[in-house]
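Read the single chain below, which is given as structure tokens and is the form predicted on its own.
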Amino acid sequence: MSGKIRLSKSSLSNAEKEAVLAVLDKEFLGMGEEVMAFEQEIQNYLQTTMDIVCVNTGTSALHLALNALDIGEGDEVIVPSLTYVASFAAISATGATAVACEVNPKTLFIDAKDVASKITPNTKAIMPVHYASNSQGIEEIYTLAKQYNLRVIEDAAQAFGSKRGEKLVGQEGDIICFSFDGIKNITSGEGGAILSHDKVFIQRVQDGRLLGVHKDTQKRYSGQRSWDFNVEHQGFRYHMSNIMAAIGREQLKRIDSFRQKRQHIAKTYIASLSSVAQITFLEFDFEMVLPHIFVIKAEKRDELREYLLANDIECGIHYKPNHLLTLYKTSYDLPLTQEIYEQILTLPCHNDLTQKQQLRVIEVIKEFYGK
């Protein structure tokens, strides 16, 4: 079979084009009017009372939440290991120091009774992260910060039209940080979002997107901009620009052909490859989980890869630990996240992959097994 079949990509269409063309066309690039649509479209479909901001990238939306609680040298987050490197450069880009724990082997969500022995009198919030979309555990995270105190702020940036219960996430919680990044569920080219209640924080992080001018947001959905303005926190230039916004406007439209169509792959795999032992699938419920990522685990998984690649189909390992990166390294081990490391690899999982594709994927790892 011809043709590199791909882990992941961006599933675009005339409308996201034409937005953007709408957008040149009024010649106003910037934050604004296309912007605060996006954030009450957002609202609109997560049900939600809590208000969101929008920015440039998922992590900038993690870094701006913990910038806008006071969160810095001396102060730690904990947080898996066995996430992206951006959940932690968020924290490190504050001065705070983030502590990695182990994952839930059946979810590779944050372990609780591993958070609970890493908590200390420095520790000002836990950033559970929904590792493939998935965030079942979470009830025991806001338990544990309600004991002790603590600020959630969820790293859902794989997660935006995934439910937890019959609410999707993003409908209520402490803090919620999305990314509308490339390949994301739904994309804004780049992009992210936070999500809180909290109306003091939700001001600064509205300032801080926009260098801390303090409230500049309005001015900018006008068209304006603060001439005569104050500082009172550290800013950065995180904001979403009005192009970033129109194209997620219209994948916002898209988001239940994208569920259905990522949904349907994830039940295909298990489907299709339940009778390959060697092969294990995390404990998902694929009715509530609109899956980023499809994520297995494998015997010999560095052989199964390298024959994948080797016939021409894309797949990865998401993610090398944190606690084994120089800057991020660790005094202890976390020999479960070791061992969930060696076995994890993920498969082609997007809203381009034909039938076709996915028949090939599933063919060539029974090929691999004998099967």
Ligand SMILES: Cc1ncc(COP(=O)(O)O)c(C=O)c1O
Contents of the next structure:
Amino acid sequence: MSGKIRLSKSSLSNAEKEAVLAVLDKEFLGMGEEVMAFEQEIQNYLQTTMDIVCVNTGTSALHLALNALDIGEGDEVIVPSLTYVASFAAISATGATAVACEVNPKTLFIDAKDVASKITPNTKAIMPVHYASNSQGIEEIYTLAKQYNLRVIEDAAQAFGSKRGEKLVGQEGDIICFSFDGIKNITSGEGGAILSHDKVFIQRVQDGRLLGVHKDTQKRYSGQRSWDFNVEHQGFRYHMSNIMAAIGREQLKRIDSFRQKRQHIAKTYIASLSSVAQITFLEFDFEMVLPHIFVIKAEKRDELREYLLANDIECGIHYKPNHLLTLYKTSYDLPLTQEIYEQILTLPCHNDLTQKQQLRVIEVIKEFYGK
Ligand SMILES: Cc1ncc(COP(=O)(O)O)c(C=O)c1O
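Given the form predicted on its own above, produce the structure of the same protein in the form predicted together with this ligand.
In what comes next, the whole complex appears, and the chain from above leads the way.
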């Protein structure tokens, strides 16, 4: 079989390309009516009454959310160690400490018991990460947050379009942050969004994405510019552009087909590999979860990885735990996370993965284990 089988990739149709050209033709590339329309369309899709603020990356969504809560030096935010370094970077960028915690070994979702044991008088927020798009178990985190008067910032970077029960992630909650980077469930090239019911917080976030310029969002959305303005809080250059929003709007129209495709890939892996005793699956309900990545636990993980790579099949490890990185090193161990790190492997999962390619991945894995 020729050609590498990719782990993940963007999936773009002519519609996205034409939408970008239309923005270029209008010669208004920055933040304007396309971004406003994208925010409205996300709100309609999620059927939420929460406000939505689009930004330029998922990382800046998290950073801006923390910043708008005035979280900074001396404060602590509890976050699973098993996440992309973006979650940690957003926290450390505020001057606060990211307190690394364990995950549930069956779902790799943040472990509520470990969170409870790590709450101190300095804790200001909990950041549960929707690992591989799943967030089952978040109710326990909200219960803890209520008990200790903490904010919850959901790192839902991977979970756009995923459901929990009957509801889409982002329909309700305290603060939800999505990513629309190139390989996420939908993309706007790069991009992100912040959602909340908290109006004061949302105003801070709206201002914060435009250098802190008070009510600049409202001005831009009515086709004006702010000449005489005030700034009360530190802001950033984190807004989304019309070019990005144009891509995101077209991707949003395709989400149902993306859901079908990615869920089908996950179900096919499970059906075809459940006879392989050396492989364990995460306990996800793939009627609910729209998987951004498909992760297994595998015996002899490193050898299997080498074997797949030698057969032109890309695979990944999501993630090296952050508490093992120099900047985020902890004085304590996280034995569960360390054990999980040795076992996890991410298999190809994207909208353009063909049936033939997926069957090849399955065949090579079975071959490796002598099945
Ligand atoms: C769990 C998690 N958090 C945060 C991010 C950051 O999103 P972005 O790449 O859009 O900055 C990502 C994206 O890879 C992610 O997977």
